[in-house]
Every structure is written in structure tokens, then in C-alpha cells.
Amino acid sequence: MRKIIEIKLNPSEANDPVRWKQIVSRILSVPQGRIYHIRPIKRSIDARGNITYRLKLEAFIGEHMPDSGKIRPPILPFVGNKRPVIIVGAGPAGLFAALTLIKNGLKPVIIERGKDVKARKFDISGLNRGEVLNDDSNYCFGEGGAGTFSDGKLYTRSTKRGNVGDILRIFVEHGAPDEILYDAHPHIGTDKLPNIIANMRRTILESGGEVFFNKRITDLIIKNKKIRGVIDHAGNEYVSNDVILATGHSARDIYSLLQSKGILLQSKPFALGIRIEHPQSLIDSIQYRMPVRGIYLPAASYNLVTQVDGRGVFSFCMCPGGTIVPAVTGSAEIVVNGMSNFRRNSPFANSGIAVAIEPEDWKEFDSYGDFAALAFQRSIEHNAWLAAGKGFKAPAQRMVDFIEDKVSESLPVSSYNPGLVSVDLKEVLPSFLSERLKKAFIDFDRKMKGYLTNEAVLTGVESRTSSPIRIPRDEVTLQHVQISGLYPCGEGAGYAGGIVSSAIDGVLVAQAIK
């Protein structure tokens, strides 16, 4: 017999499975010895009053859990001799598309401009030290895509487009902790994701798929408005009548390639702002209303949103116990992002704070046509580079100083390794954006008293929240509206935002290929 039960526990009890059995036994009036297993289904924290964990549990009474509840690696067909489908990009959209193709009896051929996830770590280390940027292997490019080294948060609102549970289960099949299946805001962590991504590649290869690294696509083979394959930078041709374009939101050269081929693109709204960093202890004290959070509570997070002068301003990719990292992909730009390890044990909390960007904001770039929004985005990133001294250091300003239009005399210690330069962020951000941020911070402080403080530092710029360009596709076939067999996919195509939504889009596109 199985029973579903929901209970509230204090933080200490919530971390003690023995206590779960005692409480379930009492509530169900069943001897503890009859409760063979207890499996968590949902876990969340309620900090509105006395801090409690809300747990939904499945109790197995007088029977064992099937296969001891262990999720095992998938058994997939061998597709080495099946029809090939080219996937450009090995991010979540590309990887999950590949796994879906295999299930459907097709052979995925992944072509990735960057390095495998292990080799990619060395290039990222050099970038963190502010030494050198590898244009094809960095925080955005390489096996696993941008999500691999930017936190691994798996929360999404994209439930209408696919099964989030299926995505999370595939992660667990490849080594992710089981708790992502039941945590309200699942998180893997930058330290664990590389091995999981490598395991996914191993599954693809063992099933007969192919994966090529260090192969930047520079041309498409198109005949009579039908895709016939792709060509890499060394002139190698990869032939297929189906090509999934899953290149991520920062592959600007792919947009230029499509434009040069006369393939339709569209500017689209996105969001842009800064990344803010507080001491994690301060965020903990605000959210948990206690001076020290203790050992049974995780580093506290927050989710803030407001409307300022008709625009949404919101927190984005909040990283409790995290670090700020350089997410540049080219010269003469500064871009920052956030990440955290599985344990989220850094002394810092950071989050993107973004303002919705609309077509009226990029009017001065209208001469760029479909690249107008992208040109606006690049101009802000270039401003940040100029303001911080034309290197890898980032422009920064204390939070209260920003609101009061003061250049900070000093900056607090930061997790951003290349270093910060004190500037007036008005040199970097257009006035419509900086003024909305100021008003938003005041409103955020009403919602989280103590949030507005000069202990916090603003770092610029957080500009890669999503793609400023959409590669339009037919709503039914998911192929490009002009080119048969070309499947725009994921963040780079403008149809996703984050690891899970990108993975979902990869699954949807792969399922559309017959």
C-alpha cells in the first residue's frame, strides 16, 4: 500500500529522514516497521512565519519501492547506421535533441564550435584570471553551452511546452542528485554539471551518435530552399537533409551567416541590466529574519519584480552562495553572469537585475535592420569595456552611490575575479535604463528591508539574459519559415531562456523530425 502525505517540519526535522518515518507513522497510525520506504515528492521552504519545510512524501507500507527507487541510465537503441540529423551546438537544446533523436531511431551528429567540457575548464580558468579569451571556448561556448558554468538552475515556467519532469529525470539518469526531482527550485551546481554533461555525451556516442568538437560552422549547404548540410571553418562538409540550429544566444556569427544567405531573422525584445552582489549573510538575515541561518537552511535566495514607468524590472538568475563570472565572447566587450556550486557556499549572493527592452529603445540602431536590437546590446557591452579600462575588469558602483549619482570612493570585496573598476554606471547604461533601476531598487527595499545598502555592489553589464534576435520557424513543423529542413532551436533561435526551457525546445524540435 502506498500513501501520499504532506507534512510541515522545522529545518532540523526536515533534514532527518528518521524523523520523517516517526511522524508519518504517527499520522497514519502505522507501526514504523511497516513503513518500508519513504520517498520525497516535493520539498519547499516556507519563510513567511516560523521557518518550516513543506514536504510531500510517498510512504510504502508493507511493500518495497520498485527498483529501490533508483533511477538507472537509459537503455537506448543503436542508431549508428540510421539516417543522420545534424545538430549545431552542444548546449542543453542540442544535447536533449540528440537524446530524443536516438529514442526515435535517428542518428544525431553534434557539431560544436568549442571544446569538450573537461578541456573547456582550462580556458575558463584563464578567463577568470583576466588573462585571455578563447573566442570559441568560454563561459558561453563549448560542450554543455552557457548553462554548464553558470549555476545549473533548473527552475522554469515553460510547463506548457513540455514535461519538465522528463527533463529532470534525464539529468538524474546521467548523474544529477535525486533531489532535483522534488525540490521546488532544483539546482545542480557548476561543480557537478560537467560530469553530467560528459555522461550525456557518452550515452550519445555509445548509441551510435557522433560528436565533433572545435568545429565552428561557417556555411550552410542550401539547394532550392532546402537544407542539405553544413560546412565548418576547415571546409569539412557534413551532409544531412535535417539540421537543428542550437547555437545559443551569443553565437552572433551564426546570425551574420544566416543574414548573408538571405535567411529571415527578426529583432525581438529582450532584457538588459546589471548584476548585483550582496553579502550572503545579509540576504540570509533578510529572508530568514535571523542573524545566522544555521546548518539546516540553504543559502537564501530571492525573486523580485516590479513595474517602473511601464516596464518590468526583475531579478534574473539569482545565485545564492555564488560568484560573478566574465561571460564575454568577443573583444571590446564586458558581459557578466552568475554561477554557484552545488553547496552554494560562497560568502556572496548575486543576481541579475534586468529591465525589459522594447523596440523603441533601439530606434537609433534601425539602420542595422534585423540586427538593430543586437547592435543596441553590443553598444552597452562596449560601453562597459571602455568604462572599465578596455580589459576584463568590470565597471562597478556601490548600490546607494548609484542611486545618489556618486562615484564610489572604494568598492567592497567581490567574487568577480578579474576585478572591478569604480565608475559612474551612467557612463555605461542609457538613462531610461539606469533611472528605472534606481526606482526599482527603492521598491525592492520595501519588499526586502535592508536590500538597499552600500554593502551591495552593482557590476555591469548583465546583457545576455536572452537572444535579441529570433530565427522564425513555422509553428507546426518547427522548420524555418523559408528553409525546409532547417530547425531553429533553443535560446539562440529566440524560443527558450534557461537550461530547462532550452532542453524542452530541443526535445520538441527533435520530435518534429520524422
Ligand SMILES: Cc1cc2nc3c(=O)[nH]c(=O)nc-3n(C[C@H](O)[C@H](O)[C@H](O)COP(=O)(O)OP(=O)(O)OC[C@H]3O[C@@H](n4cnc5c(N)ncnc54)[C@H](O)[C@@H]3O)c2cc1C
Second form
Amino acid sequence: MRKIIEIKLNPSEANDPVRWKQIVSRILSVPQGRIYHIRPIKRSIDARGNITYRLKLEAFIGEHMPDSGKIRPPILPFVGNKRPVIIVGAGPAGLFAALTLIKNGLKPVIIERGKDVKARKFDISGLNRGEVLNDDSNYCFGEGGAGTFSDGKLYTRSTKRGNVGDILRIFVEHGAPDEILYDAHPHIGTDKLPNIIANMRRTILESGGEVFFNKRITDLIIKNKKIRGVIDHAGNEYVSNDVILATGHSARDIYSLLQSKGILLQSKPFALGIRIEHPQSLIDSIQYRMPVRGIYLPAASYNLVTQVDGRGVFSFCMCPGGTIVPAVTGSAEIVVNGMSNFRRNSPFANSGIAVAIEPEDWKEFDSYGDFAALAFQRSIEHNAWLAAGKGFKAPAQRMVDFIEDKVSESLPVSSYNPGLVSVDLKEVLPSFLSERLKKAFIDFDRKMKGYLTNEAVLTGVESRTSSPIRIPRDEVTLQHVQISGLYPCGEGAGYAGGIVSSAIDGVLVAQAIK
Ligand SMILES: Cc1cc2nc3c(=O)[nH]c(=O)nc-3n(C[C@H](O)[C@H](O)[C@H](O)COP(=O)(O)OP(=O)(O)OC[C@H]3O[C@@H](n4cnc5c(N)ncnc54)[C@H](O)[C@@H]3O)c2cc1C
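Switch over from the form predicted on its own to the form predicted together with the named molecule, please.
Up next: the whole complex, starting with the chain shown before.
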């Protein structure tokens, strides 16, 4: 017999499965010996009042869990001799598209500009040291895509577009911790993601798919408005009547390629701002209302949103116990983002704070036509680079100093490895944006007393929150509105934002290919 029980426990009890058994036994009036297993189904923290964990547990009474609860790697058909489908880009959209194609009896051929995930680590290290940027292998490009060296947050609002549970299960099948299946805000962490990505590649190869690295796609073969294949930077041709274009929001060369071939794309609203970093202990003490969080509570996070002068300002991709990283992909720009380990154990809490960007904001760039939003984004990244001395250092300002228009005399220790340069961030951000940020910070401090502090530092710029361009596709066939067989997919096409929603989009696009 199985029984579902919902209980509230204090943090130490919630981390003690022996205690679960005692409590379940008492609630169900069943001897402990008859409870063979207890499996968590949902876990969340309620930080209002006394901090408690809410647990939803499944108890197996007098019966064993099937498969002893272990999720095993998937058994997929062999597709090596089946019709090939080209996937450009091995990010979440491309990888989940590949796994879905295999399930549907088609052969995925992934072509990726960057290196395999292991080799990619070396280039990331060089970048972290502020030494050199490899244009094809960095925080955004390479096997696993932009989400590989990240916090691996798997929370999404795109629950209506696809089955989030299926996506999480596939991650677990490839080595992600089981917790992601029941945590209210699941995350994997940058220390675990590379192995999971490599396992996914193994599944694809063992099923007869192909994966090419270090092959940047530079051209599309199109005949009579139908896609016939792609060409890489060395002139190699890859032939197929179906091409999934899953190149992410930073593949500006792909946008230029499409434009040069007269293929329709459009500017779209996105969001831009800075990344803020507080001491994690400060965020813990605000959120948990205790000086030290202890060993049973995770590094605290937050989710802040407000409206300033008719525009949304919100926290984005918060990384508790994380680090700020250089997410640049080209020369003469500074872009930052955040990542953390599974244990989220660094002493810093960072988060993007972004302002919604609408067409009226990029008016000055209207001469760039469909690239106006991208030109605006690029100009701010360039400002950041100029302000911080034309290297990999990032422009920064203490939070209160920013509000009071003072250049900071000193900066706090930061997790951003290449280093910070004290500047007036108003030199980097347009005034409509910095003014909204200032007002938002004051409002955030009302919501989280102590958030507004000079111990916090703003680092510029958080500009790649989502794509500033959409590659429009037919709502039913998911093919490009002009080119049949071309499937714009994932974040770069403007149809997703984040790991899970990009993965879901990959699944949807693959399912659309018959
Ligand atoms: C540092 C960082 C941290 C992040 N943290 C999180 C997080 O915690 N949670 C979350 O949900 N999201 C996070 N994101 C965002 C998330 O990574 C993206 O939303 C997601 O990866 C988009 O998936 P995608 O497959 O559409 O594109 P991408 O992941 O960008 O993948 C595109 C792939 O295409 C390849 N490519 C590009 N151009 C070409 C070409 N011409 N030829 C061949 N290959 C090409 C790229 O190398 C890349 O591998 C983070 C992003 C970064 C940079």
C-alpha cells in the first residue's frame, strides 16, 4: 500500500529521514517496520514565521518501491540508419531536440561551434583569469550551451508549453541529483552540469546520432525557399531537408547571416541591467531573520519585482552562494552573469536586476532596422568595456553610492574573478535605466529590509537576459515563416528564456518534424 502524507517539519527534522519515518508511523498508525520506504514528492521552505520545510512524502507500507526508486538511463531506439535532421547548437534546446528526435525514430546530427564540455573548461578558466576570450568556446558557446557553467536553475514559468517533469527526469536519467524532481526551486549547479551534458552526448552517440564540435555554421543551403543543409566555417556541407537552428541569444553572426540572406527576423523586447552582489550572510539574515542560517537551511535566495514609471524591474537568475562570471562572446564588450555550485557554498549572493526594455528605448538605433534592439544591447556592453578599461574587468559601484551619484572610493571584495573597476555606472547605462534601477532598489529595500546597503556592489552589465531578436516561425509547423524545413528554436530564436523553457522548445520543435 502507498500513502501520500503532507507534513511541516523544522529544518533539522526535515533533513533527517529517520525522523520522517517516526512521524509518518505516528500519523498513519503503522509500525515503523511496515514502512519499507519513504520517498519525497515535493519539498519547499516556508520562511514566514518559524522557518519550516513543507514535505509531501510517499510512504510504501508493506511494499517495495519499483526499481528501488532508481531512475536509470533511457532505452532509446538505434537511429544511425534513419533520416538525418541537422541541429545547429548543442545547448539545452539542441540537446533535448536531439533526444526527442531519437525517440521519434530520426537521426540527430548536432553541429556545435564550440568544444566538448571538458575542453571548454580550459577556455573558461582562461577567461576567469581575465587573460583571453575564445570566440567559440566561452560561457555562452560550447557543448551544453549557455546554461552549462551556470547555477543550473531549473525553475520555469513555461509550464503550459510542455512537460517540465519530463525535462527534469531526463536530467536525472543523465546524472542530475534526484532532488530536482521534488524541490520547489530545483537547481543542478555548475559542478554537476558538465558530466550530465557529457552523458547526454553519450546517449545521442550510442543511439546512432552524430555530434560535431569546433564547427561554426557560417551559411545555409536554401533552394526555392526550402532548406537543404548548412555549411561550416571550413566549407564542409551537411545535407538535410530539416535544420533546427538552436544557436542561442549570443550568436550574433547567425542573425547577420540570416539578414544577409534576406531571411526575416525582428527586434523584440528584452531586459537589461546590472548584477548585484551582497554577502550571502546578509541575504540569509534578511530572509531567515537569524544571524546564522546553520547547516540545515540552504543559502537563501530572493525574487524581487516592482514597477517603476510603467516598467517592470525585477531580479533575474539569482545565484545564492554563487559567483559572477564574464559572459562575453566578442571583443570590446563586457557582459556578466552568475553561476553556483550544487551546494551553493560561496560567501556571495548575486542576482541580475533587469529593467524591461521596450521599442521606445532603442529609438536612437532605429536606423539599424531589425537589429535596433541588438544595436542598443551591444552599445551598452561596449560602454561597460570602455568604462572599465578595455579589458575583462567589469565596471562597478557600491549600491548606496549608485543611488547617491557618487563614484565609490573603494569596492568590496567581489566574486568576479577578472576584477572590478570603480566607475559611475551612469556612464554605462542610459539614464532612463539607471533612474529606474535607483527607484527599484529603494522599493526592494522596503520588501527586504537591509537589501539597500553599501556592502552590496553593482557590476555591469547584465545584458543577455534573453534574445533581443526573434526569428519568426509558423505557429503550427514551427518552421520559419519564409523557409520551409528551417526550425528556429530555443532562446536565440526568441521562443524561450532559460534552460528548461529552451529544452521544452527543443522537444516541441523536434516533435514538429515528421
Ligand atoms: C553564466 C550563465 C548562467 C545561466 N544560468 C541559468 C540558470 O541558472 N537557469 C536558467 O534557466 N538559465 C540560465 N542561463 C540561461 C540559459 O543558459 C539559456 O537560457 C539557455 O542555455 C538557452 O538555451 P539554447 O539551447 O536556446 O541556447 P544556448 O544554450 O545559448 O546554446 C546555443 C548553442 O549554439 C552554439 N552555436 C552558436 N552559434 C553557432 C554556430 N554558428 N554554429 C554552430 N553552433 C553554434 C553555441 O556554441 C551554443 O552551444 C544562464 C546563462 C549563462 C550565460
